[in-house]
Amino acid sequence: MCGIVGYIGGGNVKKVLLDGLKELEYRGYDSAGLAVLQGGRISSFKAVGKLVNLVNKTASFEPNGFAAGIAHTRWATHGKPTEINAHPHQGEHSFVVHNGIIENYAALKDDLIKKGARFISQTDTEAIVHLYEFFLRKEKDAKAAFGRTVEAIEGAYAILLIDENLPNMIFFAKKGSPLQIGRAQDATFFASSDAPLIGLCEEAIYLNDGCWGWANEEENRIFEGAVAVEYAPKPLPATQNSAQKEGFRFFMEKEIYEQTRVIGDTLMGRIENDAVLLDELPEGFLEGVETLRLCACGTSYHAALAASYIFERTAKIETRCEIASEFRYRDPVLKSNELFIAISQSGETADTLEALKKAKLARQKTLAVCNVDNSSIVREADAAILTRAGIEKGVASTKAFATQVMALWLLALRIGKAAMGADVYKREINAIRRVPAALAVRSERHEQIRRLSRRYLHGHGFFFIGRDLFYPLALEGALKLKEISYLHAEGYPAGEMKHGPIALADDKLFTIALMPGTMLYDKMRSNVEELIARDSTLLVISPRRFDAADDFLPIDERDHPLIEFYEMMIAIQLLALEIAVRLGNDVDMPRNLAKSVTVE
């Protein structure tokens, strides 16, 4: 959820703004802009819609030489997607880019307005930049003035700002919201991820919330309050290679094949000798634990409660699952002998984020499973286990859910080991062994699938069902096709259609069914045969032939259900994935969503 990136040093600033904003368009914008500072003058240009349309409009803009330049995706929040309110956003000498909300900008925007500042736009972003030049006023320094503009500012923020009497300097602030700086030889670099720094720098640092400082072409000073503070650089991979589509026509697609490998990824080094090792865990971190609590938001908490089942069946410990926005602001009872565990791909989703803070007040051991490594959920948390899915470029989420419930699966062993016996735990351990083959997609029926996908256009909705793993993941299945193709679905227990849903059956709406032939296949069996004496259209998963079914996708039979589990997830994904293409949309940046939410 948008984007910042900054660069301090020679050459052609347009083109290292520009391309930094390339490498985060799969978070989701809806406008972009950039600033650039040269010669004591600040060029600044904004378009809405996509980069190429930024790209156009600087076509004559040529920078060379050392300058500073900040730059900026911008997905809306306060006011619409419009030229004016996109960033940056200027006062009369410097500009701002913002990611985060400001939640006191009403007030400090009805009294920098009294005091005589001129507002255009209608973001929060924007008071950020008169309250700057006010305490400039006040100040005459403007490294005070930006402190004491941060002391002022509430909410979630990373924020760049120029001014054009500051030659080559970038201040910068983060609270709540990811911002890191990478050097290189004679220049410096601002991203909101890795992905722009990656290959122009070899490490970076990661900032803490709280921190606010300066940068020039000689120095970094980064603050925490008054402190001055010093970070200790790390490593940032050395290639984009996993950032590049590979003859695939889209990131989602390229990553749903890659499911295969990533999940081995996921694996390695966690089972040798036929036992789970977690050496990311400290010793004794588990010790004392009854219970646990699994945290996360939209995908992320389809796969925690996939996993709630895994860990109740298998390791016995009470388990329960919450959506982070509505736990944040319940008074939920904490008790110490509880695992709190944040669940997220980005580890900066913001309602995650607080969620994971409000336990560690509560002292809560916690424990983040998470894709990003030094992300604000991996530093905040006691224990990390990273899933290893790689760069996952495409906002509709599908190697990341794989991982999550894979790392949460090995989880669920190491803490169950004993209460599972041997012979259980052996049976798991083999069957983690063969789920990678299970992901591997065969273009057959790849081809099958896209076939189908005709006619799963044009009805008045759909509903993906399932009973117990799989209805985590017919809830998966709902959200994907959601967020692609912009089709209403819903994921239902199947048990619970009578309930109420099946008033909706007839030949307009298409039910997905998911029906292992591990588990409860013939209470399925009765609730589809519901739906079919209610015309409903009806495609089955299965193993099993359903012949009374409009369509059937085969999948293997298999001896555990989740590695049914797991090659039902890839024929939704490609279902997904065919229905939105076929209706023609963006599958890799669907309308309004963005990849990594860090707003409430």
Ligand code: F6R
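The term rigid core refers to the maximal set of C-alpha atoms that superpose within 1.5 Å between the two forms. For clarity, every value in this text was computed on a predicted model and none was experimentally measured. Positions refer to the first chain, counted from 1. Compared with the form predicted together with this ligand:
Relative to the superposed rigid core, the position of the CA of A59 differs between these two forms by 2 Å or more. Once the rigid core is overlaid between these two forms, Q185 counts among the residues whose Cα shifts by 2 Å or more. After superposition on the rigid core, displacement of the C-alpha of S526 between these two forms stays below 2 Å.
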The other form holds:
Amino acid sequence: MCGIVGYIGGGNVKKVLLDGLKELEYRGYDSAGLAVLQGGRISSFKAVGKLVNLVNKTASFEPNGFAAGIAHTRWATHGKPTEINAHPHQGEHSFVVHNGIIENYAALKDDLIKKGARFISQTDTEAIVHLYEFFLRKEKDAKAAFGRTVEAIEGAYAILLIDENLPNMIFFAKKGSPLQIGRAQDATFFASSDAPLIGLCEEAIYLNDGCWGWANEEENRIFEGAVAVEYAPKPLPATQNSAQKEGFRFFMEKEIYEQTRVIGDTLMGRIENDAVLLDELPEGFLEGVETLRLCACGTSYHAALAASYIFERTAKIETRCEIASEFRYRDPVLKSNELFIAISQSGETADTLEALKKAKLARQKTLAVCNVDNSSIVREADAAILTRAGIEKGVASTKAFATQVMALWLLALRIGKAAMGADVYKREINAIRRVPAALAVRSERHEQIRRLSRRYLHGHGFFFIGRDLFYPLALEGALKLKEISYLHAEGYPAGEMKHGPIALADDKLFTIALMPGTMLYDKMRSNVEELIARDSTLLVISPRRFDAADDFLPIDERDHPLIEFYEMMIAIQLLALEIAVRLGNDVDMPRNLAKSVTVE
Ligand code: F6R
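The structure above corresponds to the form predicted alone; please provide the structure of the form predicted together with this ligand.
So here's everything in the complex, that chain up top.
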């Protein structure tokens, strides 16, 4: 998602800004830009696509001497990823960069246009700079004008603003999007995460929500409302390596923990006024679509399978699921009223890419649900929904899965709004809004998983069992475990155990039972009791206490299956992690696996 860097000082402003953006590149973006204020003049550059395009555009720009600069990587939310929509956005004499969403921008924009402002982009951000200039004309005082601007905007933001008439000064504001200030001798730095600051300064001030202020070469002044406040700086990590893991032992662990945040990125700008917006779908794209075919590999296939339950139950649209490597060589009947959806974290998986090409060849409409913009799969598909998980470094996929399921859930609501009726639609939106909180890892639950993982190191195998939506989750739990623990694990529909696999049951067979309270609890209970009767070692994950199990992991009592799904997902991811840690395995780079599978 979007990233921000800022700098005031006598050093190499262009290098600080571009290096800072490079550090934020892993978050994903579709355009980038910077603006430098020097000698009463602002020079601004923007480029679509990779950072190298901005580097090339600024090749002959050589500022030297004292300067203030702001820079940004943008992941499009309001308006397409074009150069005009890239940040910084400008008014008559000031420039702004912004992460987040200004929710009342439409009203502000209308009002400002009536007052004579000239907007050139489709972004919400541009309203900030025109609003500031409007207040400045009234107030004649820049600090007061910026303060009034912050008061007038609603939503989530981290903002940096520079004004040609105020040399060496940057205004800032923060609410709901991260922003920190670093200080070194004779220089001030801003960034939306630690990474750009490390190596440049030793400490940073982490701004609180609702604060605003300004910095120049001498001082920072921070306000909460009209009250001046001071925040104590905190030490920054010494090296980039530890910064990237942000104190976690493994990237996978960090990625499990950050799901609560990245799912918010997936949702950003996609639900407004209680309705799902997927602006990235071209006008009329879903017209004539009568069935869906979801196609993917590995974890992405599990997301597809989970989504197929959502599409059929909620959107009432016939949905098939395909493993890409199988689909490629079958002779499927492909009809023109079917939408083909390729799901991929990397966007480069060879089988999924080839499956997509096959669907195109059959003249199907195609859609990519993908984490990497400009990847081969995104480029090949007719349209794309980006999952916005940010770079996933752990080879075992976690946050990519969570965001894929969410993107597909949103699509189900978009497709099935009419079929599901107003009450169901409202209930679904309401549930989606509660997912980020359900994904927050609780330390006591993590600790419980760490402790009970001791029992599950040496058996002759694992079965993860579930029904309905929780069957794909069982598949995913088994895949996570085998990838990083190298123990044999299978995901199975709980009702199928007695058709064969139950022959394996004994005390060395570990069964992980997913028993949601909202769905088929009694059916699951019967299946689990059949296993207990055969002495299988049993771990139950459920909101309802289950004393007959060897271990019980609680989740909260919920009123929607997908919220239980997400909470259980965290539990199975952490279980795999803790078992692998106890076995001494390389969690982030398990043997024989690559992050992106670009060969057949
Ligand atoms: C499992 C995992 C893999 C990928 C699969 C597809 O943790 O990461 O199973 O899900 O290789 O990759 P993408 O989603 O990049 O197409």
